[in-house]
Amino acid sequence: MDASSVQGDLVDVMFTEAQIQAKLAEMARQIERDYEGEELLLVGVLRGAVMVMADLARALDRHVEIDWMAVSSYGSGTKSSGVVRILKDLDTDISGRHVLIVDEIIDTGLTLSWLTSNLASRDPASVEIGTLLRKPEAAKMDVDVKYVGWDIPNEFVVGYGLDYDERYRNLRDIGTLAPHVYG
């Protein structure tokens, strides 16, 4: 789905599909340099990271393994409950492995901080984070992120895995959602 299909729902298109692919290729080159000669396990955070993970993995010119986790820090509403639950754990033993957590966006940092700590307790060789988007103004927890595509303003964005009420994930671009949609 492209932005023209939902143009009345978007304030603007922040990043086009072409810009996203170019940024992921740029991130892939840096990852290749940093992990040269090392085995690498990419751990995607479901569901939002599916698009980023797939395209980042394809942009890498090397073998990588892939696994997935699903975590939740939300209760029944849109506010974080402060409690993180593992809904789907890794199928891979990460002991002694280099792990790169891949996410589509870092907002408050609370969930990624918890996830990094949880994975670090499993005796990996290293745990790093890569994200396509980061909202520095929304941060409540300082999270060390090794790879960042773009820092963005604290706006409600959708597309390319980012959703509102499970909609817009398959939008090829990333855009700012109009307040009339969620307000």
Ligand code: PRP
Second form
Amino acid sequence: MDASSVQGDLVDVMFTEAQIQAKLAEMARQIERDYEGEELLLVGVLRGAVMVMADLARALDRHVEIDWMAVSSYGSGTKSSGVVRILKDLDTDISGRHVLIVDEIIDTGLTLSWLTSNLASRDPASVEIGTLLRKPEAAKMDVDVKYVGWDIPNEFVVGYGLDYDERYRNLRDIGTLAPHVYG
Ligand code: PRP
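What would the structure be for the form predicted together with the named molecule, rather than the form predicted on its own?
Below, the chain from earlier opens the complete complex, with every other chain and molecule after it.
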């Protein structure tokens, strides 16, 4: 779906599809350099990371393996409590493997902080994080992120995997949602 189809719902387009693809290509070049000669497992965090995983993996000019995790909260308290529940675990044994967690946004940092420690306890060779977006002003937890596309203001963004009430994930661009939509 194009931003023009939901124009009235957006305050503005923050990043166009072309800007997103260019940024992912930059990130891919860094990843290729950093993991040269190493095997690499990309771990996507469902559901929002589907788009970034699909495009980042294809931007990489090398072999990678891909696996997925789904995590959720114990109710709406999660994002403040940091309590995360695994809905779908990895199918891969990551012991001795280089793991790069791929996500579309780091907001409070609680999900990725929890996930990184969880994966680190499985004896991998390394665990790093790559995210397209990060909201520094929303951070409640310091998360060590190796690859960041853009730091953005603490605004309600949708598109490219990011949803409001499960909608807008299939928007090609990333936009700021207008308050009248969620207000
Ligand atoms: C988003 C995103 C991260 C998490 C970041 O997922 O994919 O995993 O929130 O937020 P945090 O830094 O505050 O923990 P969400 O819970 O919205 O689920 P979804 O991917 O299924 O939309």
